Structures are given as C-alpha cells and as structure tokens.
Amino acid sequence: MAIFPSLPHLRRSFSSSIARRLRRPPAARSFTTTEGSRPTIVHKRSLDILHDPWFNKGTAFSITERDRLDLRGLLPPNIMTPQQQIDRFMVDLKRLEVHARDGPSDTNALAKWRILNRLHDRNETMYYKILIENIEEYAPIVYTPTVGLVCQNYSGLFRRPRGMYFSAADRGEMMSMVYNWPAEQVDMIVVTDGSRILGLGDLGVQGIGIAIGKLDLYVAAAGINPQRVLPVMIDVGTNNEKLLKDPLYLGLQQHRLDGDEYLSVIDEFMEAVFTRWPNVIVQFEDFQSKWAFNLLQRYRNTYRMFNDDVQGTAGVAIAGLLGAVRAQGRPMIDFPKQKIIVAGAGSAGIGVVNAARKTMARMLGNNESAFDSARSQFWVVDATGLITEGRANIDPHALPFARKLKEVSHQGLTEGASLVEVVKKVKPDVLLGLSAVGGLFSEEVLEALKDSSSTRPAIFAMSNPTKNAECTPEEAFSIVGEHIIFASGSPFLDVDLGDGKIGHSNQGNNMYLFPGIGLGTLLSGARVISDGMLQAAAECLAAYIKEEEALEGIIYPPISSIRDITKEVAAAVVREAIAEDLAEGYRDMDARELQRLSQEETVTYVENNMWNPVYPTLVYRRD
C-alpha cells in the first residue's frame, strides 16, 4: 500500500515541446557525447591532454584527434577501442587477484583500490565505465568496507590531490579559496570533518577518502557528471592522539575546535560554496553525533543539503523495515504494529528511529495521537543500556524515545537494562543494530530472539565496516533459525541452509538511496530536501522488490541494478518535490513543465539526464 496518495496532476498530457526536450541529448551529458553529436571544446593540447583525467583517452585517441590535438608520436601507434583498453586493464587487475589469492583479504582489497585509484587519476571515463559495469564487485572496493582501510592509511596512500581541503587555518579566506576549484559548475559536494569515519572514529583529514568514495558512487549510480562533483574535507583538527603524534600525518596537528569556533568554520564554508554555486547540493558525511543533528537543523531549511548518516541511513533502514513487513506476509500498512528494539543511539540510530516514527505516524493519520502511538513501538538501547526518563543527563536527541519508568517497570525492566534483558521481555519483531559495536548481537541475545512474538523476526546488523557488524548472517541463521529475515550494512555472502534453501544476506547499503536523493533534488531544482522527499525515496526502494522475492526473505534488490534503482528513486523524489511545491526546475525544464510529466515521463526525464561514460569528441580552441 502506498504511503503517499497518487498525484493526479502528474498524469496530465505531455506537451510536444517537453517531448522534444526529453528526446534530445540534454546539456548535462555534453561530456559524454556519442559519435555524431556535439563535440567537447578543450583549451589544451599535447601532453596536457594526456595528463588530464577528464579528457584523456590514452590509446583510444583516433588519428584525426591525434593530429588535431598534437598527439602524434606521443602515443603508441596502435589505436585501441575502449573495450580493448578495458580488457587490458582487467587482465592486470585479475593478475593481482591470482597472486594475492592466498594473502590477507585486506591487503588484496587495498591493492585493488590502488590500481583503480591510479586509473581514476589518469582516465576518468574508463574508470567509471569499469565501475558501472562491475558495480557489485567494485563498490566494496571504492566504498565500504575497503574505504575504511583507505582512510586509516590515507596519509601514506596520498599521491595526487583530489577534492578541496578547508581548514581552521583558512578562516577568513574560504570565499576566495572556493574559486581555486577549476569547475565553473558543481552539482554535488560531499563534505566531512573526519570526526566519525564509519565505525572507526576520528581520522581527521584522512577522512577525505569517504567523500571521494561517496562521489564515485554518485557518478556510477546516479550519473552525476564527474566534472561537477567535489569532495571536501573540513579540517578543524583531530582528537586522535596517534595522528597528533604522527610526523607523516597530513592534517592540522591540533585538537579539534569546538563550540562557536567550530560552527564559524562550517558557516564560512557553507556561505562560500553556495555563493559560488547557488544550486549545489551538499551532503554531510560522517560527522560525529554531537554535530550531525545540530548542523542538519542549522542548515536544512536554508540550503540544499542533507546528512546521509542521519537521513540516508534512516531511509534505507525504513525501506528494509517495510520490506520485512512484506516478508512476514503482511501489508506495509501493518508497519505501525512492529515492536522494534534499536541498539545504538548515535546519529544513525536516532535518525532511523525518528524517520521510522514519522513513517508510522503518517500511516496512522499524522496527528499527535499517531506520533505518540508510534513512539511506543521503540525501545532504544545504548552503551549503558535501555534509555528511560529516569536517566540523568540524557541526550536531548534521544529524549523523545526514552521509555516511561511506569512502562518499563510493568514489563519487568529498569533504566539501563541490558540488551539481552530487553529482548527477552519485549520479544521484538525487529532487532535493529546501529551501534558500531562488532558482535553486539551475542549468542545470548540471538537466543533470546527465538521467543520473538513474530513468526519471522528481522535482524538488522547495520554497522559498518564489516568488523563492526553486530552479528554475521551465519550466526543469525544458525542460532535463531532459518525463518528469520537478515540484513546488514556491509556485504556478506548468502548462507547455505542445506536442502537447497538459502538464507538471504540483504545489504542495506546507503547507496540504494543517497544517489537518487541527490539526483532527484538536482533535477527537480527543489529549494530544500524535505522529509517528504526522503520518505518518497524510501517508499520507492521498498516497493522495488517483487512480492514473491519479499516472501523469500529478499528485502533489498541486487547492487547490480543500482542505476535502475537510482533512476526510479530520483523520479520519486522529483514527483514529491513537485507535490510539495518545492520544485523550481532544472536548466530548460521549468517547474510548470515538470508538473506536466506523467510518472513514466518523469523516469524518462531522469534517465536522459544521467551521465554515461563515453569518450567525447574533442576539439581544441584557444582560450
């Protein structure tokens, strides 16, 4: 059942002028022109072209282009097709896999990252073509879990700068600094302060790796033009004593700024980037909980921005939770009846609970009574146990979900009750882990879940990277039983249950949603990113799975379908932005024309504006 009502005005007839726009190659794809379409103008020749990853084609330059761009003699004479180039690269990559087969898996993954990163440095088109065509295999290399290793070792891995670095030492200079970036237009920025990288803690300036990896997925999954993305590190110091003492550390070797000093740096950065690029979208990534919520509330009604840890994680979790209801053989409208224990009260945990509560409340009528009823479905447990109103110095973000003392007493629980005690007493339908504590769902906890009131309990071990997962699928299926629904944040293999049965290891990866949220916001021209737009994205993802798949325990689609998923999610975001009167249009498609698009035409509009990795025809022109 749909969470949102249908929008009749989206089904109006499609004018011929709009149809012509959908058919012609949009301006957003000028970099990926195919043979016969408009060429790309460049202002460099010779070795400068070969050293520019945006335009370098390597051995694929044609004879005509070699003459036109002064490349004759600078390349081997054999002209290779793009596929031949890819085949040659893949031979090299596969050779590494053979030689590293018996070595540590972490070392192998890091070696793959190095090879892919070198390709990224010299030929972006080929890099993204390989990433898109092998997304299921290489997404875990360019992003989680390998990106965690990359960030931990980034000072030693650093070879060529990528993105921008704004530091506490740059206060007062950021407005001029932002013009040092060569791109005249930037559509998407991913920014971090390095304070809480995945579940690895404070990695300071080395956290830039997370922003780079996220934007790789924006390009691969959403078709954001790679010339229009910008990874950003805001270096306000680090409280990681190991980094502070490391002479090779690349960041500021001082303790983190705090309070108003910290806010002044972030404020200056936001003002600078939105002054130069008023229509840019900024995604906040891996900020510590202390600041994640505050910065989201500070900027979300003024700028086009969102926090992926708070809102993206929440959306993916909501989609999974709705999918779990379907997997139990029930309609999604039964979601408000689910009893959910949440292990973890950081930015991700509280973000998920807030979003889930809003989803339940919308289903129940979206009034005060509905919100109160939805609140009663959650039990939040942090490092010191069950959170109740009896706790001293309670985090204000967790306060709305603190259980009343009378409630817990009636159930035989107390303030600070352990996770296993809460599972035994509550008998939840869902056990949701966002704690960043590996192995938190111990054998005792999983044994307690056997008494769940649900015939098919769901276990979400969502913490990243892999070592921080609350449990493995093997542990969950072997202890609780083969009837469970399992999802994790990091990739795990499916579990062989014997007799031809498979225990599906669903990966609730944020990449299912954040590329579509960003692309949908961009193409709608929405002024801000609303809760409704995020909710529409989650609902679209939940509905993507077919009924028969859900009943088999599959609640997330395969990563190999990510571009199609992103296209649908982005279209849902566009339609919701229109419904909420937030859309202002994109390029030559204004808001009124967007309103006339049917659901199918909106999907076509999105698809036509997704960048594809195709070598452009290059023509030199003097500056």
Ligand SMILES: NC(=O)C1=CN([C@@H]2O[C@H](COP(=O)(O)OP(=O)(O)OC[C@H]3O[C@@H](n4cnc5c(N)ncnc54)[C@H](O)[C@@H]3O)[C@@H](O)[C@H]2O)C=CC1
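Residue numbers count along the first chain shown, from 1. Between two forms, the rigid core is the largest collection of C-alphas that superpose within 1.5 Å. Since the model is a prediction, treat every value here as computed from it, not as a measurement. First, how it differs from the form predicted in complex with the named molecule.
- Once the rigid core is used as the reference frame, the Cα position of residue 114 differs between the two forms by less than 2 Å.
- Annotation: Cα of residue 551 displaced by less than 2 Å between the two forms, core superposition.
- Relative to the superposed core, residue 75 shifts its CA atom by 2 Å or more between the two forms.
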Second form
Amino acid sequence: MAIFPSLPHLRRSFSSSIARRLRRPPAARSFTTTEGSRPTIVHKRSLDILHDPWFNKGTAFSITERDRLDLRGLLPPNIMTPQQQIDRFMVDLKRLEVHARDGPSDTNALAKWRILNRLHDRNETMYYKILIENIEEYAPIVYTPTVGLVCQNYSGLFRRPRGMYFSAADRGEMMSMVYNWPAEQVDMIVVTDGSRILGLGDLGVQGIGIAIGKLDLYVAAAGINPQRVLPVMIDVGTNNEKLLKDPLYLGLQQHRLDGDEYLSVIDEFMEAVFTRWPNVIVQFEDFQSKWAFNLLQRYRNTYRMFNDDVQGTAGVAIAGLLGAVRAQGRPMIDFPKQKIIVAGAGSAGIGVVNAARKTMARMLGNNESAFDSARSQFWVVDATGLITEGRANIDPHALPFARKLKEVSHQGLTEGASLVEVVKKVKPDVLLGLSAVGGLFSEEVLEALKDSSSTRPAIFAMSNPTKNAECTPEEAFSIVGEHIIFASGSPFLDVDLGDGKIGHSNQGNNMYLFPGIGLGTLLSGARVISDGMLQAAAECLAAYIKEEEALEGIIYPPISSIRDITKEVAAAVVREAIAEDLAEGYRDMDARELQRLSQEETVTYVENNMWNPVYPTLVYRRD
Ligand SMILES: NC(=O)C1=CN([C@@H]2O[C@H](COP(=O)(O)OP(=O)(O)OC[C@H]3O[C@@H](n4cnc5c(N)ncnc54)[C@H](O)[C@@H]3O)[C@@H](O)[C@H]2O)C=CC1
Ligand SMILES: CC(=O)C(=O)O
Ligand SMILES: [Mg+2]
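Alongside the form predicted on its own that was just displayed, please also present the structure of the form predicted in complex with the named molecule.
Zooming out: every chain and molecule, the one shown earlier first.
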C-alpha cells in the first residue's frame, strides 16, 4: 500500500494546511503510530480510487472506507483481509496448472477471456471493435460457454470490479448508493441474483459475470453506448453450500433471503435505479424460476423491464420452431399441427410452451377455443417425468400444460412417465430441451425419436453451457439421421455428414433477441414491454431466414450477422410499440414523428442511433 510521504507529486497537490499537519514533528501520541498506520490523504473517490493502483485495496476496503470514499456498491460485499486477497490470487495463478491437467480447452478459453477482459479495462473502444469484428470467434468467450466457467471461477478471476453490487446488507441504503455510479445516463441494466446461472445452478455473487457478458452483447450487437450500460448483482446470499464454506468467496456468506424479505430487496433496487434513471430498461437474467415469473408479473406493468430467460428464450424458440416447420417444406401456418415435447419446466421451458401455445392459437383464429385446443400439442416433462393433472403439488406455472390423465392413458402413458416413454408414444415433431441436464437426450431417447411422425424431426438441445446441452449435434445426426434439424443453446461446429453434406448446428440462443428487444424499447420510448413487442421481435427473427436456407436445415442466421439482425428486430419492436400506442419517443424524435416513419425509415432511425466503436476527438474543458 502506497504511503503519502513516498508520493511527492501528490504531496505538491495537497492543500498546504493538510500537508503542514502531516509534516508536523511527531506528537506525543506518535509512539503508537507506525508508518503503516498513518492515514493516507487521497483526493479521489469512487471508481477513480479503484482504478488507481497506488490506492486501490480492492475487496479489502473496510465498510467505513467504502462509505467515506463513495465505494459502496462498487465492490462485492464480502470484505477480505490482505492475506485472503493473496490466497485468492494464488489460487488463480495456480489454476493454469490444474486446468492444464484437466484439459486444454478450458484453459485456452479462460486465457482468452482474461486477455479480452484486460483490454476491456484499458480501452473500451478497442475492445468492442475487436468483439464486433470477430463476434463469431469471441461471443463464445465473453458469453456462453466460457462465461459460465468465468462465473464458476469468479472469485479467482476478480480483478477490477465492473458494475454494481447491492446486497441484503444494503437495505435502506440503495437510493443513495445508486448515485455512486459515475454515469449520469444509464440505458440498459442487466441484473441477476445469481440463483441459476446458465445450467450451473446457484453461483451467488459470482453470477455478475453473466450480467457483464449479456451487456457486452448489448454493446456489440445492439450498439448501446458502453458508457450507458450497468451490470448489477443483487446479493441476497447463496444456498450453494460449497460457496458458503469457502473463505475466499466474495459474496455474503449467508443463506438466501426468501419471501417478503427477498421481495423488499428487489423492490428497493427497482425503486432506486428508476428514480435515478427513469428511462432505464432492466433485463432480469438467470433468476431461479421460483422468482423469475413472480418478479416479471410484479414489475412488467409498471417498469420498463423484461425477463430474458422467460421472454427472450420464448421468442428465439418460436422463431426456430417456425423455421423447423419451413424446413419440412411446409408453410409456417402448419405450426399448430406440430407435436412438441419439452423437457424442462423451469423459467425457460414454461416460457417457451406459453409463447408457442399463444402463437398456435393466433394462427388458429385467435379465440378461446383455439387457445384451448393448442394446449394439446405439448407434452411437458420435468425431473419427475411427464406432467399430468395427477401430479401432487403441481407448480402453478406448469398447470396449464398438465396433460389430462384420460388423454395420456389413451396414449399408454401415465403421470411421471419417463422422457423415453413419452417420445416413443407421442412420436413428436419436436424434442426441445431446457432441462440443464447434459446428455438427457440419451442414445435411447434419440433412437426412439427415429419413429417420429415428422419428415424432419427437430431437436433443440438448448441448455447452457456446452456440457449441459441435452445432446451434441454429432449424436443427433448419427443416431436419428441426416434429415433432422438441430439447434443448441451454446455453439457447436457443423457436422460433416460425408459426401459433401453438412449437418447444420444452429445456435438457438436468446442472444438473437434480447439486444433488439432492449434497443427497440429504448428507441421507441415505450413505457412497458408488451407481449406484442416480444412477438414482433420473434416474427422478425423467423422472417430473417430465407426459404432455401430453411430447406437446408438452417433455422437461425449466423452470429456474424447479429448486428444486422438486432437492427431489424429493434425496428420491428419500435413499430409494434407505435402500433400499440406505447411509444413516447426518444430524445428529439417524439412519438408523432416516430409514427410518421416508414418501415425503411424506422430501420435507418435505429441504425443511426447505434453506437460504433470509433475514437472521438477529446477536448478538455474545466467544469
Ligand atoms: N438457449 C437459450 O437461449 C437458453 C437456455 N437456457 C437454459 O435452460 C436451462 C434451464 O433453465 P431454467 O428453466 O431457468 O432452469 P430451471 O432450473 O428453472 O428448470 C430446469 C427444469 O428442468 C427440469 N429437469 C431437471 N432434470 C430433468 C430431467 N432429467 N428430465 C426432464 N426435465 C428435467 C426441472 O424439473 C426443471 O423443471 C439452463 O441450462 C439454461 O442455461 C435458459 C434460457 C435461455
Ligand atoms: C442463454 C441464457 O440466458 C441462459 O442460458 O440462461
Ligand atoms: Mg439466462
């Protein structure tokens, strides 16, 4: 730790009275004052301190220092001793050897993440230029799958904080803490409570990595200005016993708050951020299902917010499902005839079946009986098997999809039937996994899918990261056949089927939609995010794929075109917000002017408002 007398340039800048006081000959009490215990006077606060290697103590700043120096919320809540900091660093330093033993790919991915992260700390413009120009190569590093590994190892990887941390210990303080963030304007917040990070479970405070990764895509794909994004971690504790026992864990070492106590923390956070930044958009990310639906219902009619896992995933799945219908050489309007098995009844799985049912109902006439009959196209299987009305203590969110016992008994199925039994009996057109269970689509399940009644069965192994995918494309193509459609949440390479044929590995990930949903909401000035705006986003993505591509088994566009896709999706969201009379305008584009824009002009309007990574000319002006 640097001590004042050893920093002559700072001594010069001190007010003479303070300097005189500090240069006074040792007073009587000085026999107790050692060199290290004298205070160091600093003329900086907030991030300026954290970014200054002379003064920065990182996680070792005490609670009173955090308050005095406006650091509250800018660091993970657990205060570390200097020795704990060193221990954490050494664990990380040694990890290279450990990973070299475990397998080379993880080490390489983490090493790339570190190099990119260091650049992010030094020069944002250059960082995002590299990311945008090489998105296909580096999205898997800053996003899934590597971001999962980063979250798992975050205590060791943590260097310079990014984003804000609000913890259960900050109750009553959030309204003032939010002013510790240096940016006057924030457009996009991605917030997590770390309770279900990808398919990796409860990672507590370490989940901040997913908020950072999602916002990287907001900048790269949607052109949100990086100075106006804010990753947020709400630390209400963790139920991960391993983390609770780890002395180097950076979060609160207590079990998660629950019930009203939990809600009061999230309420306080929402009130604080919307008070300081009334036009911000908040994306909820990777909250366990229990809270994902509840918080969405609680806030969606009051705040500009959405839940990416429930709503973004649903839209991406719908686009892919419509693509799979077209891949069979059938019109999209045939979608309501598809038999769909969904493995996983959490925030993502239930979000998908809800949206798919509504899409079918719209195609069937958009009335109550259409909505009713669409229900029978879905079979939902969770950890205890097929969900039927015979299930005790059924989750209310899954209830609308519980099969009637009579119905399933006709098919030779019962409550809790296994996935393989359900596949055998239903012979589905689509098998979609959002279970977080790697390998769930086992050889037996894929063998059973060979009897699908579809000409081109579709397999969506959507769980993340890679090791949680329900199956690999190699397994799917080799077991079920070359005619299938395949999509996964994390990226896989295409499969060489021989004779010049390629089995396409599509990436079915909400990254195709959330940046456009956020950007479109921002630029329309819509006060809330409606189902119609989300539906418009999904339809736009579905329409992005050309007929001949669909016939080749391509149901999602390449990641390299994500900036263009996002622009189109955002424009579709803006237009829907206008159509629903939700748009209030953005900056000097008021609602009336927005309304006058043609479809083409809306796309140009969106494009003109996307940030590009070019160095601006800087001019110094004293405030
Ligand atoms: N590709 C994408 O864009 C997205 C992928 N996901 C992935 O979806 C997965 C699930 O996310 P959530 O729904 O939020 O998680 P969750 O934990 O709320 O739900 C998991 C569900 O899977 C079920 N399940 C567990 N074992 C099963 C088994 N053996 N057979 C069938 N079902 C089983 C559970 O009962 C539960 O209903 C995660 O891996 C996540 O990464 C989530 C959002 C977007
Ligand atoms: C992609 C994503 O949001 C997830 O796996 O949770
Ligand atoms: Mg997610």
